[in-house]
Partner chain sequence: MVEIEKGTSLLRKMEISVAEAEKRTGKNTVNMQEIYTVYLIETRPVDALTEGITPDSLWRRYSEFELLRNYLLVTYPFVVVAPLPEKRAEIVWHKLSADNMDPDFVERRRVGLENFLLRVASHPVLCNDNIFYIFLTEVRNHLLIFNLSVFFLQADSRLKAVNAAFRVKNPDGRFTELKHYSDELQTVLSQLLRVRARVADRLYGVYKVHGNYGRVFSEWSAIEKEMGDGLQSAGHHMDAYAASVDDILEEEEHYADQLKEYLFYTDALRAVCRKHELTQFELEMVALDLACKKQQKEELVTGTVRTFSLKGMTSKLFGQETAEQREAKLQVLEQQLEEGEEAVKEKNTESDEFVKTAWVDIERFKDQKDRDLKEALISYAVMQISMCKKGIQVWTNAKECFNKM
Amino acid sequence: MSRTIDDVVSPTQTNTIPADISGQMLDLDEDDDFEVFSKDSTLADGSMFNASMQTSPGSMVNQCKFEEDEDGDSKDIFITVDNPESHVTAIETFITYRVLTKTTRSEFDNSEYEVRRRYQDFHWLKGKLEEAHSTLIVHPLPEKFVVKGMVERFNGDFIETRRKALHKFLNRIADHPILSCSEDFKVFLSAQAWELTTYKKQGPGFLSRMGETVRAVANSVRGVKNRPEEFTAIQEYVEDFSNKISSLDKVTQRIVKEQKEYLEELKEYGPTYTLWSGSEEELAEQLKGVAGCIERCCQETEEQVGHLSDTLVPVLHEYVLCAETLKAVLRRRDNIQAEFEAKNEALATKKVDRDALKVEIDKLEDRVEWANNALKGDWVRWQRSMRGDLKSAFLSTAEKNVDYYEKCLAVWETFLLSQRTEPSEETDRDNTS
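This sequence as a structure, only the one chain, the form predicted on its own:
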């Protein structure tokens, strides 16, 4: 495969992203053939094993090595998502991102690849990974930016936030000992645009997907009767985590909004003192001094709000989405077990075709065991990543807050020191009077 990918299948106009493209319209409605899975329509019970699924990375032997692999220093694939570009066609405008890959893995034909991918391609990859590995935790994608009743419009800040999230999404997959071995992941990183389009069309047809969905709904309605206690504990933890992280996310976003409003007020506050100094000769020095302090504090506040928006807010919202992903994974695990329990109940009452049913039950039993082991291994991994990410964000925010308040304090202290009258100056004034 070629290292440099021409990602434009039909003639398009390509431009580098300007600082603000909010005036350009973007239609993110995906092609029905491509957008098979989403956060709300993911198969609830996972897919059955099939000939095209790579089973060796997720085998029981590799599950036992799961913890050993993730602690090793043998990283052999490096991915960067950068350089967003706008593409304009006769019917739509969309954004693509450059995906650079460097790897030493033998399954790749080359050591370096450069492709361009749009959001729907990332969405397709996530769906394929969840389809093949229903009880592994696939890192969430950033949400689509949708304003109801309005044409989609993006600005530079939104695109950069999405780019960072897509970069993290791919690198979390690359760091995963099982997901990173997926053939779909390899194709995503290396295929030319037309090759990826052809590859996407090789998936299951609509009726097959509909059948899986109907079966998943049936299992969900039936429910699981004997869920292992460890998964009940995980479910309770996830519910509690979801409530707490959602509250933090909402409050933090509200605080950022209020601080931005405060910053706008502050920007108007300083000039008022400057204007006043022009008509108050005796207080001119003090008024100008206060105006200068406000201006410097305004600069520090702008930097502090920006840091909060770039560091804490994205991480909190990312784990709001992670909580929803975990809930979906737990539902899929329950649905696999529910199907296994239903088959066992059918075997107890059925008088014909018992041999065929026993074979099916044996396969389901293996599937339940694999699903349980996969989820348990990924759960430990996810907790470690979550705690590391949140700890880093909290510490960075705390350090920035200390720095912010220290600088603002220093500004005002300097002003106060400048206004202190020396004893000799007071004596001179008294003698003069």
Given for the second form:
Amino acid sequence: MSRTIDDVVSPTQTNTIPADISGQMLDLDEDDDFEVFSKDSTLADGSMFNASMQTSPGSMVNQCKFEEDEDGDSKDIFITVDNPESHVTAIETFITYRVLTKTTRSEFDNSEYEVRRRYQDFHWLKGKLEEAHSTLIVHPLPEKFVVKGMVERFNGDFIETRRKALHKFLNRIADHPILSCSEDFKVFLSAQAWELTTYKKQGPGFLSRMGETVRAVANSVRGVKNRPEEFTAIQEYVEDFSNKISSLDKVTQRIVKEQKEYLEELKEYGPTYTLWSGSEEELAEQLKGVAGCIERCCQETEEQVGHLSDTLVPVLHEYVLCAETLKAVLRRRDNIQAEFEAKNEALATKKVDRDALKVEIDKLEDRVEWANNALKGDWVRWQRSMRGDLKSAFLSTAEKNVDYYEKCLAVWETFLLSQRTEPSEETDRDNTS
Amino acid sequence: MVEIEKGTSLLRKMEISVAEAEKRTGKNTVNMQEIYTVYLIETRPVDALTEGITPDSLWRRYSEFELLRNYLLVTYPFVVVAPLPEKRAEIVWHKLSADNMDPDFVERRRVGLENFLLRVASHPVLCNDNIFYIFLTEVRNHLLIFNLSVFFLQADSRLKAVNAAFRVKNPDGRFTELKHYSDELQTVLSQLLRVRARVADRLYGVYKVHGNYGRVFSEWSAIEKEMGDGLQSAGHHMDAYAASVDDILEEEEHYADQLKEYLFYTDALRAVCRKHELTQFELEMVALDLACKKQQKEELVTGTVRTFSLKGMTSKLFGQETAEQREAKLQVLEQQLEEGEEAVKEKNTESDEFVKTAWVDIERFKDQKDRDLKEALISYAVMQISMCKKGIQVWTNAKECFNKM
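Alternate state requested, the form predicted together with its partner chain (shown: the form predicted on its own):
So here's everything in the complex, that chain up top.
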């Protein structure tokens, strides 16, 4: 049974709502593991942990630093999501994906794991991570349902798109210094199907989760009073970013649509030249040549559209979802602060057990500071990721477009070369217009 | 655009161009106000010494060109007469250009009319036509053309009426083949032009949507720090990309016009074939008539009635003819036979002449067509290459900008 920081700091409290702290703690039974990691207990800048936490033996977060550089060298978990398979039961049909993990981290018993997971499981994982780290930015999952109507859940392209998104989701978590240390994450990667089912049933019950939700709603209604300026700035940015990225998503999808329609017409164009060549003698060769060029350009266009659909469209869509995630994270941060503020006000006004309340308020204040720091750190990290992802996607698109035009250029130049035998003199002579 | 035979006598003497287009208002035949376009025909003697001298010029409207062309069609039926540009914009890629008053349409028509005049001026036979010369140079004599043309037009329309009814027994195989070819060419060029217009429409859509990238990148760059510059400049390149399609498609329109000219040429080809059929038909009619008369003479001489005839019937009913009556009839027949022989000889010569001269011009036309269309296809490839090069440039620039993000 996992225990929260609250249990450590104030063991008198029993029915606590899980606090929003980074990193769940391991069972204290597994003391051995801690020794391996505790030597690495220095905290980088932008630390989100307060002093009391540093000494708590149960906290696993010590060794998870917020490092600035996350190059391949420091990567010690490699995950692939592949091999979608369809499962049919009496009740339903669903797809599972193979999740293959290779890791050198010692909190894992083995260095390799192969499990099968369905979308529901990913969704559960995301929920758990957000619950435990409410102000960290968790990379979005692909959508549960596709609203577009015509897409079937078991359509090949849809499955492939989803698979790639799930792959990215897990890898982003693996790259995250704090999220990757999550117990839920470890279980997700390593447990067999029945083990996972059992594990899922643990954790705070439905009622306590309900309580959390009620509180959150109450807090959001109350609103936060003294939001730090930087978070307001972030919120404004997120609002704008959300609009821009949605626009880009729409524009790109429109380009794909137009390009596909262009391709359809182009496919009819080439054959017309071939048809014409059937009526001609002198011109037949040349007409067939032109038809051939158009056909090759068709192939290149098809490839280009495919690339756009595979590379740019999914990334933009991901960041549309990211924007929503960010909004949710900001809301949760606000709620934490609102809760603190409410209790603080109560201290001044209500006739209650002041000592107990004071202890609670201190805890909440810590919570707020912790949440803010978590968010601030992750915000920087997210911005860097975002820049990297979008830059890479747009670069790739531009490169592909250059490649596309270069290939078409070669096609037409080859054709022109084959024509420029005798006609070249005549063109030079009569080139007046 | 047009490979002009600089060798004809007319073009050696003068430069011809359709320099401008203007709008005029006037009263039409039913006394209603109308707006029409007139085109300025300029001619200038080809002479190094006369450089800088203002050319002679006169204004003509599209319908006058039509009259000239009809005149040429009727007067030189063995010639494949160059077509005029479209009266109305029909196969267009963008709905805007369908308006006759649209400046782009007017401009393209101006070029087409100039092309027509140059085609006629470079034709070995047509270039010597006096009416053509008058059309180019004399303002006052346009009424002369009008009257002449009306006359010929009426003659031609009578002939055209006959076309509908007759069937030729022994057409020259080459003309039948030519008619099939012109039908095929018309079908395939129509289809090609239609598909090309649709392709152009779609290409326009693709390029223009990229303009939205320009706008959004620009707005987005305002909220970013490190990415701002890269995004902003990338946005400019997206705008440039979107704008580039206008020039690309305008160039392609020239290519489409070249194809259209040959699409309209198929009418001229068919006209020559029809004229052949007509002469052939007339020859066959005359030959048939001669054969009939020969038959009648034979019957008269031998006294036998081989075929049923009204004369035979009436003579049966009302008695045989006298020897004098028969002699008189024979005389008439002999005369008719002589005339008939003459007519057949004439028609034969006419037909042979026509076939000979027509086929010379058809060969000339075929060579011209092969040359022109070869050039057109090459220029189309050049256009595609230019479009690709522009694309490479824009996206390479955009890539540089994205790199700076």
